[in-house]
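Next up is one chain by itself, shown in structure tokens, the form predicted alone.
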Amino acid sequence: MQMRIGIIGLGYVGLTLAITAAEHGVDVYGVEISEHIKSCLRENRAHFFEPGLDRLIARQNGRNFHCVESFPQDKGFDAFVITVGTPLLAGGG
């Protein structure tokens, strides 16, 4: 049986994360409310530099990788990544 991850944010951490996965047989699904990023994805590239990233992308998008609006409730998951930015407060808190 496949493993199957959810991952939240698809940021630089997030989407490395998803796509590497992915590579090794996860099957992926990644949330993301930035449409920016989702429109990156759909254009098989990351939107930020990552040497042999897009070339991964366009392999794993649709097949082991999937960029969804909310995690498929039909599905099972066996584990689910949080990666969304934690903005820092002022005076370095």
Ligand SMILES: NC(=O)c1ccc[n+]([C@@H]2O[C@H](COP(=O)([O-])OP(=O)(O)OC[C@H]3O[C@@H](n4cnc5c(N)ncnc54)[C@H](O)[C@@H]3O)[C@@H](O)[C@H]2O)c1
The other form holds:
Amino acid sequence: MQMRIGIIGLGYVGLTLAITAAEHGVDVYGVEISEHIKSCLRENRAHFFEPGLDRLIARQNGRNFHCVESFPQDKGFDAFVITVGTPLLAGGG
Ligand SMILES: NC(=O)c1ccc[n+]([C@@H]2O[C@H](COP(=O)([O-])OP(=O)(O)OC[C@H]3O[C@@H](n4cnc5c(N)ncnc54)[C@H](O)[C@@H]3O)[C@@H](O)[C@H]2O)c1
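Can you now output the form predicted together with this ligand? The one shown was the form predicted alone.
All chains and molecules follow, beginning with the one already shown.
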């Protein structure tokens, strides 16, 4: 059975993890709060440069990778990975 994971935060770490896992056959659902990042993903590209990543996004978007507003309740998940930022300063810096 295909492994399914959820990723919270599609930044540098979360998006590369998501797409790499999808390339390896994992069914990946990702949630992200940034409209800019979601807009880039709708255009099959990352919001940053990583060699080869855009090509893999184009291949996996809607296949093994799904950027969603919330995780589907009717699917079972094997794991969730939290990859949101961890500010070092109290003010968020
Ligand atoms: N980038 C690195 O090289 C690196 C290395 C080691 C550890 N880390 C750690 O990994 C984590 C992620 O780092 P990063 O570089 O990917 O950060 P990032 O800022 O690029 O990505 C975090 C993403 O999480 C999103 N986010 C925040 N709150 C959210 C929420 N409630 N729901 C959905 N999405 C949300 C943000 O919009 C952002 O896109 C951090 O804790 C960081 O310290 C990063």
